Structure formats: structure tokens, C-alpha cells
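In the block that follows, a single chain appears as C-alpha cells, in the form predicted on its own.
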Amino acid sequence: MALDRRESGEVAERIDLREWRERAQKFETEVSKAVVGQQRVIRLLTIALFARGHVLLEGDVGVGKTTLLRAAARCVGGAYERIEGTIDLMPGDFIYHTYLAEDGRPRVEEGPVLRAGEDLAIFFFNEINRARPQVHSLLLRIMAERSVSAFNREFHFPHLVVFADRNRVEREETFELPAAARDRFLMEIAIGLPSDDATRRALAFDTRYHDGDRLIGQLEQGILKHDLLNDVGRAIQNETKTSDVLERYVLSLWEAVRNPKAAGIDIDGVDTARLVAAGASPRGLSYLVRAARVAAWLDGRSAALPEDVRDVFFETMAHRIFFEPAYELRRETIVRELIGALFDRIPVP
């Protein structure tokens, strides 16, 4: 299916959804060249870029996440940029450093976030939980609104999704986000080891893999376009359809998840009535929606299916659900067995 794309002065241009999923198969298979054992990561990616959402990355160290993302910025298009969370960094940071040039005066250049201008397609926060407060405020900022001002005028960054990963090992000076932070992301999608022993043996003895820069330099570039995304974006949401059975069924798993005692879900050692301390706002619903549509067109389908919506239930919800403090320490466990009994007593439609 096409639609009309028309921008301010410009000729109409036709958006063939059928070729940008062609487009997004030849992405995921290019990209998953340099990143190897990780196509449910890859797919999930692939849904966030589509439906133009920012990520939260978990992962160990070493597990590929950097890798992922500049395989993807490379396939992408447009600039990639990254900054290094540490418990020093302050929000001009982002914005601009200074330095003394070679004649001893003073110089401001641009920072990460401002170097590319409108042409900056990906930014990745490394490590985010290093930084401050208020340094997650100007994120906040960024990501909602894909503007900064400074220098007495306002930037704006179209195109822009962010990533980001959280350092999950050490607990001294780290602050982790609070929930309006992680409510922004419309996904978090965990990067683990390959399950496989062939892909571990490749990545430990096969030389391809030890020279990240020579990898990612052989992937072909720009194959999805990253100043058109935002349109391409917008006509799935428009012809990707939702029926009034599926969106009754989205409402019944957004009520369970709300009041999981209500609904009759039961976990050993958990107290469902007071699990919950707040669950899944209006804003993580309809990404949950957005991320289940692109999911269909991904596969071929003009309509979201329940399978979709259960197919990134997790990512767009776990972190969007706060248990009360009795329970948080065990929240990648009851997280799990939540949603999984949800899944069971829901009924698919």
C-alpha cells in the first residue's frame, strides 16, 4: 500500500509500505552480520526504529550493545553520537565543551548532542544511571521533545531516537532513573548471551569478530533513510488496523495489569492486592499499541493481532509496572511471573 508524503515546498513523494518492509528484512539481515545469535533483538529494535520510540538497553558488559547500535546507525543513515555517563557529567555536557585553542584563548564548539544538528539519527547514553539527576532532566527534554535551547535559540533534532544502557553491576555512585525517566522509553530490551554454542564459538575464536570497526565498516549504509522514518512511521500507524476485539483485549490486560488480584492472578510468596504500586499509564498503552501494529506490518499483516500485542507485551510494559517496595528487590522475577500469568488468564480472543 502507498500513501502521499508532502513536506512544506516539496513535490508528493509515494511511500510504498511494501518496499520499506522489504527495506526493514534487508536492515535486519545486514545489521545482524556484525551482531550474531541476537535476531529477537534485532526485530525488537527494528519495531522501536519504525515505530520511532527511544530504548533502555540491559545487558552485561561485553554482551554487543554498542556494536548493535552502530551496526544500526551505519544501516540507519544519518549521524550517530554517544556520551559516557559519570557521576561528573553536567547537562552543558551534552550541549557544548570548552577547551583553550593553541593561541591560549578560549574556545566553545558544539557538544554530542548539537555537533550534527537536524542530521542526528541515533544518540546513545552509555551507562545513563552514572548521571545525575539533572542531567536525566535534559534527557527527558531531548527525548520528549527533539529540541534543546541554547545559545538563545531553540535546536530541533527530528529524526532523533535515543539509546540508552544502565550499568547494572556496580551500585555505588549510580542513580538510577525514576519513573517518568523510564516511562519515556518505549521499550527495554535485555541483551544476553547466544544461547547456541556455534554463535559462542564464533564470536570467541572467529577474527571477524574482534575488530568491531572493520565489521561495521563493511555494512551497506542508509538502507532505511533515516529523514523519511518519521512518515513511514505515521502511515503504519494509519494502515495498520486494530478490530474492537483486539482493542478490548488490550483494555482487559491493561486492567489486570493495573489490579492483578482483581483479575484472579495468584504468585507464591506475593500478595497480588498489594503488589502493584502503579502500573502501565495511558502513554505506555498506546506504545504498547504502536509497537504491537508495526509488529504486523513487519510480518506481512494490515491488522494487529493479539500474538503481536503478547509479542512485545514485555519490553513496553515490564519497567512501566512499580511494584511496591516490599516486593522490588525481586522484580525481575515477579515481573516475569506476572505477565505470565496474565497471559494465562486473560483469554485470546
Given for the second form:
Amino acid sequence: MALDRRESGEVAERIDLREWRERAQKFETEVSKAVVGQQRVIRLLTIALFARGHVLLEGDVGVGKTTLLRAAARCVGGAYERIEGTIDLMPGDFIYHTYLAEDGRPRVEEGPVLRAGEDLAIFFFNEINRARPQVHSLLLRIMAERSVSAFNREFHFPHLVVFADRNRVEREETFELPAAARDRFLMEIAIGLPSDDATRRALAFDTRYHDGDRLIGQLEQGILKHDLLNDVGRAIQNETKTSDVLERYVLSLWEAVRNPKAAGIDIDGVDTARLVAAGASPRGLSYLVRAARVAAWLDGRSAALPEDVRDVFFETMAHRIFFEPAYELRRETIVRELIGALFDRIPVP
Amino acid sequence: MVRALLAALILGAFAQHAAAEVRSVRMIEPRPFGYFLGDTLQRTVEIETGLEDEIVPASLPRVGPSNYWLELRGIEQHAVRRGDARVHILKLTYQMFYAPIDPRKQTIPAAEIAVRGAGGAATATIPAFTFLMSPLREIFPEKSGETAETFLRPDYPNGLRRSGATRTFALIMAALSLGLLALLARELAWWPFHRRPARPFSRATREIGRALAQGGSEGYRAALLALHRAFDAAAGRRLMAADVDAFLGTHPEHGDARMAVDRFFRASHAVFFGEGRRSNPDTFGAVELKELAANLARQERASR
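Now show me the form predicted in complex with the partner chain, since the one above was the form predicted on its own.
All chains and molecules follow, beginning with the one already shown.
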């Protein structure tokens, strides 16, 4: 542990966090050139990148989920691979690429996950809920351990971040992500339509947005050096303070999520004593704190505030709260009310 | 009478031509006999004048004691039109306080009333009225064997009435009214149904005073917390620094305190979340904290 601290301390000396903050801001402006009217989503994505967490985007069809992730991948730099979720996708398809060579003999080569080796920075899983549970379980390992076994050896991807998206229009031929898989995502970000008219009009009529490939091709590549992000992330976590009061605050939020009734939270038409089947996991809590620290750092502060926790809470925690089956169907509204009530009730400081 | 003459003279001086016209004075008198101590009598005077003529109010007999035994209780006055004339009707009510020992004539003296017209004045005379007053009692009751006990008439007995039904009715009605009043109060949110608007800042001001009296950083922290709780109560939810704008939007009465509120939240961040140092120039001292709380409490009281 002591060694760890010293190591990270050295790293922190090497890394100029102020310069990195400027870089993060540049990243945000660059990505927002391709995806307009989604400032908050871009901010959350930036937080996730610096908190070194995986992100699941969720939204309607055609709101720019894929464009956003491709733009982010380009601006992060490093190798980028993507795979489309289909019902017949098998775990092997991630790892192996099988084909008949010119000489007519079958060949097995490295698949999308392995192709770029350690350099893999972003793995983009499109339409993740169309893939089967077998695939999800492989993804679990890649996400949690950043490694995979293939060709009789271990492959490591130290800089990997998984982006996934799923649309919530169709339910047929899809597989709901298991709780364990959802828990491994740092954030689940819902992406909606831009709210202001000007942006909507631009999206519909501005020819810039008609050709996604060209739009992304114009973005500056590799603004965030993907192989340094781990160190930067560590430095941010070490440099950004959380006071005792904030820690107590986060713990009481956690306690209230697990037992809303005891915290005095009432939701219309819901028996809050029997609402939550499984509350946020400890991993979720640590993700929350990580994200809050990054949010504080992005805002140019040296200590995390309750506001930072609140800003990232929904995206980092909502998908980790599991309700009793009776309430799962109304999940969207209940979880929003629950979290709203949480911040209305828990005293701060 | 002198006043009436004076009024008539003054009016006459102003308008000498086309003088006012008193065509007749008719008296409707009550019976001229059979009055006892304390009785009242009413005389009605009908003065017929020209159409445009009016009675000079100052010339009317003065209401109140006229002499030691006579009092004018009141004058009712109105006028009606009759043909080409105007009839002023005066009703004079007198009360007598004379205690005669034998039947005796008394006289209400004559009075003069000034009438003014468009271009002059005239005088109407109310004649004297003579009537007979009689004693109430014998002069020497002892002679007929009366004593003090028999001489005084007994008191009029109080009538006894059954009050049970009335009382029950009154009680029912009272209960009903109370019930309706309660319903009305509830509907209109009167006391005690209107919850007295909580005054979180007023309470916080007291708590802050107590907390700061303890002194030390613990007291200061407790004082900050007290004000935080007051903000929470006023906003109806937990208020963070980022919500101050929204809060002041919904509570415009505290708009003036914006600067101090911002400084308070910065100070609280410094103390509780380790943002910055307590010793920077932005320090929000105990005095300032007290002032802010008192100020907010004042604005809160003024707004409700």
C-alpha cells in the first residue's frame, strides 16, 4: 500500500494537472463540434474517461449515440475497435477472426479485441443488448480485468475503456444486460434530443451534420493521450480531496438508497420499505466518488463538493439500484423520483 | 328668538327684494291636560312657505334643557310640496320635569323660526302652548293611613318564562355556528388550521447566537450548520451552493442578501469540504454570520 502511494505520488509530480484540465476542455469542445446540444453528455463522458470507467449510452434511435462515441474515440486517440451486437454473435467472434485464406486453407487470426494488442484504447460495442449472455459474460471479464485469454495466453489491455450503446425502442430479440454487467459500467448515460430549437434546426438542415464520417474525420485526433490517461486518472484521484463531511454525506446517501424508508423518503404509489431489492454496490459507490472527484477537478477545484456528487449521481448510480419486480416496470420514473428525493432529504453538510 | 331675528335680519340684509313668504303656520297640538312628571308631549308645526323657501336651521329651538322644568328632546324636520307651496313639518318632542303639588298650568313659550327665500327672509311664529300638569301623589298620604310601605307601589313583578326549549335551541344553534365557523376557518385556513408559516431564519438566528456563544471552531461549525438547516427549511429541500440562484428566484425577498449568501456558502465549503483556507481574505466571520442570519430573518418576517 505504501509503495502504491509513493508510486502514485511520483506520477502526480510528473503530471501537470492544470495542463491536463485544459486538454480535457479542448476535448470537450472538439467532441461538441460533432455532437451538438449534448454538453452534459459530453461532460459526463469526459468524467468517465478520466475516472477510467466504462460507459453505456442509452437512447432512442438516431440521437447520435454512435456519432458521439466515434467522435470521443477519435479525440482520445489510440487504437479503436468496434463490433456490432447481433443475436448470433459469439464470444469467439470477439477474439478470433476465422477465414479461408487464398491457398484455400482455414486461418485463425486475432479478432477485433486482440488486433490492436495493448494499444487498444476504446472498444466500442454497438447495440450491446442484441448480443447473447455468453457475449456479455466475456465482456464482463474484459471490462473488469482488462484482460482476456486467447491463443493459450493472456492478453492485457491496460488503457482500455469500453463504450457500449443500446437503443431502448426495441425489446424483441434483445437480451437484457445482467446486473453484474451493468454494475461494471461506471456510467449509464441516457441521451435524448437536444432541447433548444436552434440546435434541432441545425441538426435537421445544416449539411455539416448529414455526413457523419466526414464530420468525425475533421476532428483533431488524440487530444488526450490514451496511454497517459491511467496516470492522469490516478493523479486526479490523489490530488482531489474529499473531506470527512463529504465522506459521511456520501455514506448517508448510500444508506438511504439501500433503505429509503428509514431515510424518510416517500414516493407516490410506492412502498419504499419494499422498493429496493439490491442497492448500489460498494463498487458503485467507489465509482461515484471517483466520478465526483473528476467532476471537481474539471471544475478547477481541489476538493470535491456535494454538488459534484449530485451532478454524477444519477448516471453512476441509477443503473445499480435494483427494484423489486413489482416496481421494475415503472423503473424510469421511480428511480428518478427516488434519487430526487434522496438529494432533497439528506442533509448537507 | 333673538337668534331667529338675527338670522332673519342678516338674510334680509343680503336680499332685500323678493322676500321669503310664510303663508301660514298650522299647529297640531296634543291634549292640553293630564300630564305628569316625566311625561313627553309632541307638537307638530306645519309652516307653509313659498316653493323655494327654506327654514334656517340655526333658528330652530335648541335641543336640550329649555328651562328648569322643560327639556326639548328632539326635532324631526321634513318638507313636502303641496300645490305651489312648500310645507315644512317640524315635530317637537318635549319632556316635562315639573312636580306640581296641585293641578297647574304650564306654558311652553312661543318661538320664532326664520325662513329664507331666494331673495329675502321672513319669520314664522310658533305660538305658546299652555297645558295642565297634575300631581302624582297625595300631599299628605299619612292622613289616609298610608305608611312608607304601602305608599310606595310595589315593583312590577318579573315575568317568569319557560326557557328550556329556548336554551336548547340556543345551544344547538351555538354548536352549529361553531361547527360552521370551524369549517369556514378550515376552508380559509384561519387559525388554528393555518399552520403558522415557519420562520426558519428567525429560529436559526437564535440558534446561531447560542452556538457562537460556545465559541471555538465547534461553535462556528454548529452556527454554519444551523443556517444551512434554515436554508433547507426555507427551500423545502436540501440547498447546495449551486442551487442558490434558483432559491433566490423563488424567494425574491432574500435577493438583497445574495452577496452575503454566496460568501456564506463559500465559507461553509471551506470549513466542511476543505475547499480553500479559513484564513483567506474571504473569511466569513462570526459577526458577519450573525448579521446575515438576522438580515435573512428580517426579510423573512417582512415577506410573510
